[in-house]
Each structure stands twice: as C-alpha cells, then as structure tokens.
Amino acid sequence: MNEDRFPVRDRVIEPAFPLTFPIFQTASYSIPEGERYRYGREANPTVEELERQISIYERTEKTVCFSSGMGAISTSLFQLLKPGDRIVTTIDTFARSSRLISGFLKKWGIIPTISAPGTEALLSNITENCTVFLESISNPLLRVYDIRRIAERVHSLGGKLICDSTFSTPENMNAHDLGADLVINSLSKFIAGHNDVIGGSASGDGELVQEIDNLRRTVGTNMDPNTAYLSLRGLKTLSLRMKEINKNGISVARNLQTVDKIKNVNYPGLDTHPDYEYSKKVLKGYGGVMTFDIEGISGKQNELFKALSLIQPANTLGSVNSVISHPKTMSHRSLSADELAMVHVSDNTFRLSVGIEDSESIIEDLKVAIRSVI
C-alpha cells in the first residue's frame, strides 16, 4: 500500500494517547460540549474514525457507515432516487441489491432496467438521467466492468453511477478514481475480514455522501460503536491479507482446472474469463472469488460441505479462512430458475472464496471431499 494511503490521525483523543482507537460505548453525550455528537444514532467518534479511514483507502472526500452493506446500498438508492426516475442494474448483480431494485423500489414508482451481463451490455440500457448501479466484480460471474467507460457514458447523460466494490476492495481497485459517484463495500466481507461483523459504508464527494448521511440518521441504519472498532482493526491488515489472498486465488483457481469433476472455473485472472484483458489493466489483484462446477454433485453439496475439513460452508465471504457455497440454496436462493440460469448458476455450481491459509491445502481438502462424495 503506498505511504499516502495510510490513515494518518487528523486529532487527538483526550487525556490519553491510545495506539488503538478507543470504543465510544455511550448512546448520548453531554450538552453542550458534546454537541457534536449529540446522540448515538447520529454520529460515534469510533464510527467517525472508520469513515475517516475508509475514505483515505477509497481516495474519497467522505464516507458514511451503516449497519449492513445492505443498509449502505439502500439508504443511498432512497436518497438519489425520486418516483419516475430510471435505474440501471446488471442481471448478475447480488440478488438481494437486485430484489430491491426490481421489486421494493419499483413499487414506489422508480423504473428499473435489468441489462444483461457485461459492460457492452450495460452500456446500451444506458440513458438520460438515469442512475447506475453496479459491481465491480460481480456476484456470481465475477464479470469485471469498464467503470471508466460506464462512468463516461452515464456522466454524459446527466446521471450517476454507483458502484459496489466488496468483491475488489479498495486495494485492488478505487472506482471513484475510474469515475463512480458513489462506492459501496459490505464491510463484513474482506475489509473487517474476520467473520465477526455486518456493516457497511458508501463513499463519495462530500456533499453527496453528506445528503446520504442525513438520510442515515433519519431512517437509523447506522453502524454501532463495537462494529466501527472490528472494522478498524480489519483495515489494519487489510493490505496483507489481500496480498495472500490474491496469491492464493489467483493458484487455487490454475489448480482447480486439473482436478476431476471441476469444470467451468470462473475467475478474473484466468485467460478464460470473458473480461481477462481489462482485468489485467485494471485489477491490482484478482481477489479471492471464484465459481466452478462439480460433475454429478447434483443434491449432494451437504454431503459435500460435511466432507470438508479446511474450508468452511457459509453464505458469506472474504474471510481469513476459506468459505465454499452453494448460490442455488444459499446467496441466490430468491432467483427463478431463468434468472439462475442468465447468471450460469445450476445445482453444480458452488462460488469459493479463499483465504489465507496454504493453497495446497485448500486444493487438497476440495480434491478429498468430492472423492468422497462422487
């Protein structure tokens, strides 16, 4: 990480010099001199040190946290959009972003489109004065968009473009550089990277997030002090344990196409991936998702998470230890059977996502497992 990334302390925190920042467990604070402040749901200095620092890894002017990736993605899209405005998702975004986008906003008279994979794709259902909302590595295909090109073309329109960077990090990626208004992470996945915490954050300009952040304290999905403190000590190796990561993903993913029974590995830094060629230009690293099917695995993933000794069955991700799921039952469960089939998930396919620990191991523990089974 270059020396101007790392958080430099702006203050103080009085009578004491902690090396940790400390948690401010307290709902209200004395008037006047904690005027500030005021009130838990409004603002939290520890809450108010994670933005801080947030924003120097995402080279924003400003960040806000809330209490899930979800509650970021949401409390932003209430913010920026109107009855009778036009919002601009991919198919394969996650299917909780695009249950709300499809359903809840739409009922409210916010006209979605759903484009179908791929930047050329996106590009064409662009239009005036529309927002865009997409991931930069997107979940399940882990498609890598052209955020400059997209920003380009929604910024001539008039409109704005919101991209949700959990899968990239801000280490191996800083849309707002490439020209994203607003970028989301669900910290719960690789910046706390521990399996310990939901939050979320949105970063931006200072009077976008500003707006955004009003929104927050209105409608309370704010991030509590014991999760601001989680995140922060996440972010202190963040650099590190993205460093392994990308060195594992980029290994098992070589690996897995030599073993029997995996077909279809889907992973940014393999030549077979449809956006290899941008990813290599872009990406700093490719991170630690990917997606392969199994042959004849078909009703029997239980039997093969039991099998598993090293890698853990969740619906989560980007953790220090690696986490296998199933999207069909597990992430993607809310998806028809079209749908499921437009993002290339079938009752086959199972999304890794590793950690740090040796990738032989991660490898060898898969290969035990579906001898076991199959």
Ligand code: PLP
Second form
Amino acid sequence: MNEDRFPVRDRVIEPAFPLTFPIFQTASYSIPEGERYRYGREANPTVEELERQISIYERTEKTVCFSSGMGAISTSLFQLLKPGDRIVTTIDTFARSSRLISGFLKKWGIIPTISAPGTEALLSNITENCTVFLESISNPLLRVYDIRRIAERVHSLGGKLICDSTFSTPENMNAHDLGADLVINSLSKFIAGHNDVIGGSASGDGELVQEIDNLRRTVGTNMDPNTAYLSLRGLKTLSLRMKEINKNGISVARNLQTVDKIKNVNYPGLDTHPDYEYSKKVLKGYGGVMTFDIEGISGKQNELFKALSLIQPANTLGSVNSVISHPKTMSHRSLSADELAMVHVSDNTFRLSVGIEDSESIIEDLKVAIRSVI
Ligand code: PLP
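May I ask for the structure of the form predicted together with pyridoxal-5'-phosphate (PLP) now, the form predicted alone having been displayed?
Once more the chain from above appears, this time first in line as the rest of the complex follows.
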C-alpha cells in the first residue's frame, strides 16, 4: 500500500474492526492491560491515530497533537529553549506567537530578535546556536520564506528551525523535506477545515518530538479525543479541499486586482508578490489567504461585514466557507502603530480566506457589499 497518498486508511482495530477510527472517550485506562495509555492527559488512542496520519502527511518520523496551535507552539518553545538562548522570528509572525516570543519568553531570560520581513532580512539575523521560528506563508504579510536556505544557515551554526506550516498545510508544502526540524500546524484552520475544531500539532524527528511530548504530558496541553476525531475526518478531504481552495485563491486574487476601490492585492500566486518566483518553486499551490485594501472604507468594516451574504466575518481562516477579517481590529489588534505599519496593516486592510464556494460568487458578494457601503 502506498501510504504517501492521502487519505490513508484509518487503522482498523479489534474487537469490532470499525472502518472509521473511533473516539476513545475515557479519562483513564484499566491497569495492567491499559498501562501503555495510563491516563488521558498522557495518551489517547484516537489522538495517536491522528498523530500517525499527520506524520505520514508531513513526512516526519513522529507527531504530537495539542489542544490548539498555540499549545503546540508554546509547549515546543518551552521545551527547546532555556534562559540565555536566542530565538529569531520575523515581525510578520502571527501576533500571538510574536507576543509569546517577545513578551513571555523574554521575561524568562530568552533573548528574542524580531527580524524585518523576508528571507534576506531573516538570514542576516541568524547567529550561533539560535532557534529560528518562521511561518511557511506568514500571517498577515503572506511572505513565503526560503526554508531550504534558512535551514542550511541555521544548521551550519548549530541551531534549530521551527516552521509554522498552518497557511501552506502539508498539501502545499512539506517543510521537513526542506530542512525544518519541527513543523507546527494549527489544525483549527485548513486541516480540520470546517470551523469546528481548535487543535495543533508538532512533527519532526522521533527524539525531538518525544521530548516535546514529555513536556506536553507535564503542562497538560493535550488534545481531547473528539477534536482528534474531527481532525481525522478533516484530513480525509484536505487534499480535495486544498485543490479547490488553491484554484479559488488564484482566481479571486486576480479578479480582485480589477475591482474598483480594491488596492494592494497581496497573494503569493500573483507576479506582483515579492516572493512570487520562490513561491512558484516551493509551493504546490498558493493557498486560500490573501490581503487587500479597500479605499475609503476606514471605520466602516462592520458595515461591510453586515452587507456580505456569502463571506463570513470572523476571527479565523481556512474553512470550506470563505471568511473575511479586519486585522487591525481583530487578529492584530495588540500590535502598536509602528508594528502595524511594518506589516502593512491599515484601517483599510482586510484578510480574505477563500473557501470551496464558486469563485465568481465570492467576488460578486464582495463587490456588492463594497458598493453598498462606499
Ligand atoms: N499559527 C498561525 C499562522 C495562525 O494563524 C494561528 C491562528 O490564527 C495559530 C498559529 C494559532 O493556532 P490556534 O488558533 O489553533 O491556537
């Protein structure tokens, strides 16, 4: 059987041999036979099946799952770093990850460096033994990082590279193949894919992931079995959904460039994007997320949201339904005015995550709503 192609078959288990791996809704396990799982915070068979399947998809030895993407990021960084260590990330990293690094970790004696966006700037900040944390496609600038070059530099200086692959998913890129030591996914987005799950994963070589798993058991950032079940279901259609989302992404982004009042359409699949040439080489698809400015909309984002009938306004992305957000007042509200300027977020900026609807309907919905508000 070729296990590299998704969806893979769920593991069939005794005594009932179900085709779909079941939810093991139990807090603990009977001793001595259940000693391998011991207690629900330590391990759960449904979560283990999800970890097995994500490892196959991410082409890594091992995966451990968490209660959220941030659970995956924080537990991994707590395990990898100690006081006096340096961590390098970029200004365009997801705001919560940024806060964790430049706020919380700094308080505990870890030295953060926040690089300007883009591969060259990041490369120039890598020093001996540092840990680099980047996003395969960054949120919200959508910069695509040259993971291969960054990994070579990090490894030659004795450090480690962590890649948050939430925006690309293993369908569009395998960051471990490109040299990342640890690949993080927020399963809350494209992987589970239906706006009904909060979960995360960290994948990499066995020993490294086992150390992170051991800390997860201690800090209790474990995934619950229902979330694992829904994420397993999401994995079965990830490939199909991403094909449709990639197709819609490029079509909607190109079309938005021609819409009156829409400016600065930013999407890795457009030849105006600063990393377009590199994106073509490294991504199988450009994904579903784009940003753009709407001229004259300042202060009227809620009116725009109310005028939309297909696209849903929400603090998330990566679902079968198209979702729009206003980064300045939503995901990136904790950034200072200077930081917002650096990530090109203004009052007029919106982030759109296209779903699997018909692309013309997505564009029409936006056009009608813009016309009704300005
Ligand atoms: N990484 C990226 C790129 C994200 O956009 C997010 C959330 O939006 C996260 C991580 C955090 O994931 P979660 O919401 O599952 O904690």
